[in-house]
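Shown here is one chain on its own, the form predicted on its own, set out as structure tokens.
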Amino acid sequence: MGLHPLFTLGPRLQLCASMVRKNVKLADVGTDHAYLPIWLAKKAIISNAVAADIRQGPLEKAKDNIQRYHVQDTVTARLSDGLNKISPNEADDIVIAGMGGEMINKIIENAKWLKDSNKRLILQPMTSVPELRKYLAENGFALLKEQAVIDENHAYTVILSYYNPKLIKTDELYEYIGMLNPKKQADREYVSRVLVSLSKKARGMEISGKNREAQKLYNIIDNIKSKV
């Protein structure tokens, strides 16, 4: 089998990769075709990885890619519902990307061993981002970093978190913008889309007669705008 030139990660996965620590064991949950762990292995960033997915089809493709790029000594494909088939000693950094925030919450909830300050969670939710941030804070996970990225005209946020209840800091804006810095271009673009969504929600509340709830949301929108 010949050598294949290494592919380039898209901006979304590249941002996830940038948050992975050097020489760690990685678990990539919902790995799809295993591009992230393969790339990290080829760049000699990780010591080894479990590329996990709940679907057999993508996992077979992941196995093919692992062979194609000659990283079978570093990356193992595994059928797993979330982290259920991954043991604590197999993962230092855990990437959960490309799925809804509620699903990410369930995966974390079902892996109690993540409540370890030595573990790092790199989370890239596609939906329900406020619900994810709220869950993390309520369950003792502090945010270390959060950064947005634009990928094919979609805005995504990537959250770096770990278990440390004493470091949790929240305010009324936390669920909506987390640690994003609207003065940075990608973060500002993401926040602007959050504002559009919140404005629609507030108008819907007004139409349905929920004026007090709408006003509260308008106040949050104004506070977010003051940060931009």
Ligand SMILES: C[S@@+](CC[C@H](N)C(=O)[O-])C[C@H]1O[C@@H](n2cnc3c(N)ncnc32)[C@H](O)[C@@H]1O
Contents of the next structure:
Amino acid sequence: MGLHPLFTLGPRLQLCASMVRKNVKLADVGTDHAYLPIWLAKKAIISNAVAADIRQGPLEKAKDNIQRYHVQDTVTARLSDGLNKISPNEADDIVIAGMGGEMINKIIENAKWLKDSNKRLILQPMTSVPELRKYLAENGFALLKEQAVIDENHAYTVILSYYNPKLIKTDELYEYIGMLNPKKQADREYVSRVLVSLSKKARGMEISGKNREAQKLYNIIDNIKSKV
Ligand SMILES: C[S@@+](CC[C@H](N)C(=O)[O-])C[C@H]1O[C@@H](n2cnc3c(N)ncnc32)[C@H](O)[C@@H]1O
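Since the one above is the form predicted on its own, can you give the form predicted together with the ligand too?
What follows is the entire complex, opening with the chain shown before.
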């Protein structure tokens, strides 16, 4: 069988891939098609990967793709709810992408071995991003980096985090913009969407008579705007 052409990752998964360290063992939780570990294996960036998914359907897709791109020596598909079926010595860097923030929190909560400063978490939440940042800070996970990306007109943020309680720095804006830098174009675009959603929330509070909470949120909005 001839060699298959190497596919490229879209901007969102490409940003996740850029945060994976060289020569590490990877766990991709909620892998679906397994494109991320396959791409990293093809590029010889990782030494090993477990491509994990909770559902059989996506896992079969992952297995087919692993065969198709001939990376079965490096990437193994595994049925697992979160990291439940992955042991600490199988993963240095853990990617959890394309899931809700609350689900990501649950997956981290159920894998106490992530509280190890040698591990890296690369997290790309689709929803509940403030809840995820709050959970990380409250549980000793510091942010090392955060960057936004625009992919097919959607804005996503990717968080690189690791266990280091001493390094945690939070302020009033932490939950809302984390380490994003609104001076950068994609981060600014992401933050402007955050501002739209916060403004709607504040307006809703006002309408339901929660004026003090609304004012607090308006102050946060003004504070964020001053950084853009
Ligand atoms: C939207 S896909 C994301 C695929 C890929 N990570 C990406 O970002 O393009 C989400 C995948 O997560 C899987 N999933 C949801 N909850 C999970 C859990 N608790 N553990 C493992 N996989 C899970 C789903 O079955 C689905 O295949």
